[in-house]
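Below sits a lone chain in structure tokens, taken as the form predicted on its own.
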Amino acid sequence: MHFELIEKREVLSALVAKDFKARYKDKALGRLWSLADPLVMVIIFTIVFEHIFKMGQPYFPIFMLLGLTPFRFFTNSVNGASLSAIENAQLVKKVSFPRIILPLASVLSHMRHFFIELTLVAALFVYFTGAFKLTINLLWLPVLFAIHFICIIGVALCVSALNVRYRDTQYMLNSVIQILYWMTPIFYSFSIVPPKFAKALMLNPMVGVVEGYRAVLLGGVAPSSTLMIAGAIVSVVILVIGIIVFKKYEKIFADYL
């Protein structure tokens, strides 16, 4: 499969470009929409949690964006991957290529959106002088991103294959994502979670990813080894399951499209 991906990299690049351009087609603001949505959410949550509930979290807009932006990357990638084979049904039926390219292209396309949204995070770091911590612990960022990416790919492979065979997968996925949204410390800190719930939340790899990004960028410290190891183990397990599920169902894609 690895060599097939290398041989068909032109197909992968074309699908990534197609998916990326389609999102902004006929939109007046173009790529600015990648910034508008998270910006509106940050403004609303800042008003609610900082000015109404008086949460008192330092640099709350950045704190929240470092949770919201990674989670949006996860959500958008998984939702896109769930429809990747269905939306390319004619391609699947007529062209021979590794089917894994379809969910992978969706994830890579949304990774580009993720990097665009990170410019908003960078802008807030510039605005809030002193928020950014330039330390050696920035070297943890590639490790955190790897855990983040592996988790997304694993889930993407699962849902992309299952949704071809069972079309109600995408509807169940919406409910699961809503649950994960509240189980991920987006507008709250993992440190306030009661111990009896903390172990359960650690099974969500996004917890370690979000808390890790915040620790490195806002705190200037190394990520929690416990959260990071838990996130890495669960992400790898999800990836293995994703590969198994995808390989099981990809052979019958054409029969159900």
The other form holds:
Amino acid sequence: MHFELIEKREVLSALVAKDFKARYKDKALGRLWSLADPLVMVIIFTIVFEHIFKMGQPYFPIFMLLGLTPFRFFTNSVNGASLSAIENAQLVKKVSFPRIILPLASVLSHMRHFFIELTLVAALFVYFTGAFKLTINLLWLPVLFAIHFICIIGVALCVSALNVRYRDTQYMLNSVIQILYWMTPIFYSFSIVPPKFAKALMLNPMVGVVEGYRAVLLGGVAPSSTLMIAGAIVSVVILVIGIIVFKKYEKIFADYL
Amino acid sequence: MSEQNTTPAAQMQAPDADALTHEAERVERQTAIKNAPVVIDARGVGKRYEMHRHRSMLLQDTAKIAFSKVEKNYFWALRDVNFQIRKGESVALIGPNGAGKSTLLSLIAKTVCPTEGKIDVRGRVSALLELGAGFHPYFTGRENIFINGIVMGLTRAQIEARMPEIIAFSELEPFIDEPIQNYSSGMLARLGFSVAASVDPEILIVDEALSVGDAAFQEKSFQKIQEFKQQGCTILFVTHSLDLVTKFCDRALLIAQGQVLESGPSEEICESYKVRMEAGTLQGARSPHETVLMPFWKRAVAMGVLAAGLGVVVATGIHFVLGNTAGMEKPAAAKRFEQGQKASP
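Can I get the form predicted in complex with the partner chain as well, since the one above is the form predicted on its own?
Time for the whole complex; same chain goes first.
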């Protein structure tokens, strides 16, 4: 399978480009739109949490975006992947290619959005001089991104295959994402979570990822090893489950579309 | 033929010489095919579809499992299919609607996996049934040629090299940089065929879908297919036009009710097909469905779950509505009310 995937990498990149371009075709502002959402959220939540609740979190807009952007990468990819086979039904029914390309293309296309959204974070770092800590700990970023990416791919494989067989998946996904949204420290810091919830929260790999990004970029310290290891283990487990589920259902894709 | 050659002289000479070379060509082709390697080999192939398959997962299903005797209904679209096709052969698949021809094509194109048996396909398959696979309405004709070509197995460089040829063949030059959502259906078919024809396949699958476009373009696409045939490409043809079959194909497979009934030279098979159709002995889809009974343990578990659920509902109802509330914590409002009554003299 892996060999075939390398052979078909041009199909993958064509589908990524198609998915990415289709979103902004005929829009006057083009890809600037992917900045609109996080921008609106950062303004509203800064007003609510900093000026009404008076949380007193230093550099709150950056703090929040470092939670929100990685989480949006997760949500958008997973949502996109769950629909990837259905949206490309014509392709699945008529051409033989490794089906795994469909969810992968969706995730990679949203990865490009993620990098675009990161420019907003970069802009804020320029604005709040002093927030950014240039330390050796920045080397943790690739490790954190790997955990982030593995987790996303695992969930994406799972839901893209399940959604072909059981369309309920899509609806269930919406609820699960709502729960995960509040179980991820986006507006709060993991340190304020009471110990009785902390253990349960650690099952969500996004906790380790988000806290890691914050530790490295805002705090200039190494990410908490407990959170990171927990996140890595859970992500790998999710990936293995994803691969098993995908292998089981990929054979019947054309039968159910 | 016979009507054209009514003059005795023409009847004597020209057709004979013509027929002879034709016959010689045919024999030569036959022997070449006989020695060619097998490229498609189906051994005991069957494809089963689950009927009534839109089942949900949760409560609805529990009730269904508990009370229905049948777990699944299956329909065999193809069963016990055996055949071999050699390199360079043109083979027609003929049969009534619902016979399983399209399922067979999907199995050969590998978009669908067989439920049983094995089907070996050697060589690059291009299916003209996938006209416009992956076309996206927002993109221009040129962009779609790229996406479509890559999906069908060409590399980026190959498409770039063939682009002028593809555009020329489609005759869509003036509109090629327009988004295809503004194309007519005929234009889309032209674009699709032009890309599909540029893939130089080893095995070509031609479905009925080809008969789109105007007469001139149909003629042109047929020429293109003929070219592929001469280049030694294996061709599978699905059509209801028996004339086309006898004219174009070396061999035909007669398929009905999910099985290959007959296989042989296309003239013979077409004749037999006509006879059978007139006699009304051919049926399309296979009627007997396979039924899998609900296993006892599944029913037992589902009954248990339902009973437990019902039990919880009934118990809560009795507890709150009819039950003795003496032992229960009284609502705060009720307590305050009682205290207030005690306090007041």
